[in-house]
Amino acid sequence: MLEGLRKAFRSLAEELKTRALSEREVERYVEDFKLSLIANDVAVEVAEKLGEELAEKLKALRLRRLGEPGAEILAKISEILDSVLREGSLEDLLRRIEEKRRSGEPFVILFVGPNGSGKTTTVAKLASLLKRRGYPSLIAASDTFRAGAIEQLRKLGEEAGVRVVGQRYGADPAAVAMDAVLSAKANRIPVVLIDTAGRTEIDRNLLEEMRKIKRVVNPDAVIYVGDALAGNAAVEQAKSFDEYVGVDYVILAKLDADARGGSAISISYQTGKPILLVGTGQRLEDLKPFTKELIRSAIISGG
């Protein structure tokens, strides 16, 4: 996981272990580091930000005796990630769900994202996680566009032990979502998770459809599900959904298979939205809270 970023940081640390740093060398290391980040799918704006942070770190190192162990230098350099990573709090989300449950209303979460991002599987994973934390949910099959989407969601819902509300293909997605909300309220189910359609290419019709669903059900949270393997495309897609629909959190799917790592450190900085959870495997249990330490440890120790 994140092998590309790990190599970029480690090679820099190895170079710095034994070298004295002139102003010219600092500039060269910073430029090389930025190019290495961009090659690993880090957005240019984010690479520039990290480059600025790195320059400050290197200037501080110039004032001290070098020759520190590589691991210590690597740890210092990895601190620059703090300026671009934004954590979402699962515990805060659970508190909001609990407050809504006490009021007798279901907490409604709308999921958006492109085709192939892992959105439908992520919906089921979150349903499973919430169930384990004592919050049963109901899933709305509001992707009435993609062939097989409803059947896929019903199968995943059965595995997670969660009921799925659906209609026929071609039905109004907003109507399906509202049916689910009304059913949850009637049966005192505390959470509704709304799966929605995606497209390979984000188009205006899709975004207007998401707007309509949001307008009809007035969700408590909107979660964008991005594919970590999509690199900068995931960042641009997230920005489009946030602009048209409004996004509160990001879930990054397939992080375990991401060899480069650029989207993991770009997406929250570029959108200003925190990453709430990350997908780390195929099982329903493979959804973890996102933390800065998760990325740091992957880069420093390969964990």
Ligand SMILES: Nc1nc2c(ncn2[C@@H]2O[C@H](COP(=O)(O)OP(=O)(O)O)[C@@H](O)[C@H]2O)c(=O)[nH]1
The other form holds:
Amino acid sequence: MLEGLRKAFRSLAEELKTRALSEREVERYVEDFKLSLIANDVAVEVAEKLGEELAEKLKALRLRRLGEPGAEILAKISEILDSVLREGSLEDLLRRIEEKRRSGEPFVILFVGPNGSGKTTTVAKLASLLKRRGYPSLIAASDTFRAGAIEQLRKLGEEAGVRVVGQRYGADPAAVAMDAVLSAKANRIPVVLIDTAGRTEIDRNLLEEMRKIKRVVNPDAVIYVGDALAGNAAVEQAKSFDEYVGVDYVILAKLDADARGGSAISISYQTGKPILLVGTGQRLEDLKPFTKELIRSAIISGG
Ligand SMILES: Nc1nc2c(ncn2[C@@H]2O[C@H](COP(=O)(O)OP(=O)(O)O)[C@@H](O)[C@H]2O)c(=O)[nH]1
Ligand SMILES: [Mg+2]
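Alright, leaving the form predicted alone aside, put up the form predicted together with the ligand.
Entire complex below, previous chain first.
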């Protein structure tokens, strides 16, 4: 995964290590670097910022020849990546869930995102992860819109060993969510995960529907599930959901299939929201904590 970004960073480091650079050359390298970032799904604004930071750092280095294997450049690139990526802490989330459990209330997480981004799969993966960490959960089938959505969720819930609360298609998603919350409370189940519908185009209706669910159940956290393959579209969608509904964390699905790699950087930087977890495959266990190191090592050391 992330081969595109890796190549962009590598070829920059290769070219720079060979000799001392004039100011004009630094500018040219920075321009090429920005273009290769943009070609790999890094949003223009973010590429500009990374380019500026790189130019600053290179100017300081430019008068001397850099040693093999461009280690200094890679260290600088690594610093730049650190400044734009935001990590969400799974351990913090677990602590919050534990606090809520002590108070006898379920911790409610609302999942939002466009159609096909990976919400339903991610809900099941997170339910499975939480179960392994000692927190049983209940899943609300609040996608009552897409044909097959409830069956898909029931099947995944069964696989994960987690109960799914659902009604019929066309039922009010907020009512389904509320049902699940009340049931969790009555049965002392510490977490409720609410799966919701997406649309291909993020329209006003969908955002209003999410807003209504939020108003009715008052979730402890809202998670936007983005598709790493969607590139800049995923960033724009994340911004709409954040403006309309409010988002606390991002989970980036399908990172395993992402050959370019810019989505994590753009989403993190442009929404300012921490990335909590990443999806790394289609199985229930393919959900990993997001760390800066994950991106850094994939890009810089080819891991
Ligand atoms: N390779 C890969 N596929 C994923 C990942 N997460 C979800 N998918 C697939 O993406 C497709 C859409 O996922 P789904 O959860 O139904 O998306 P939703 O419409 O947002 O609920 C399904 O075929 C999933 O198996 C992931 O992390 N990696
Ligand atoms: Mg779904």
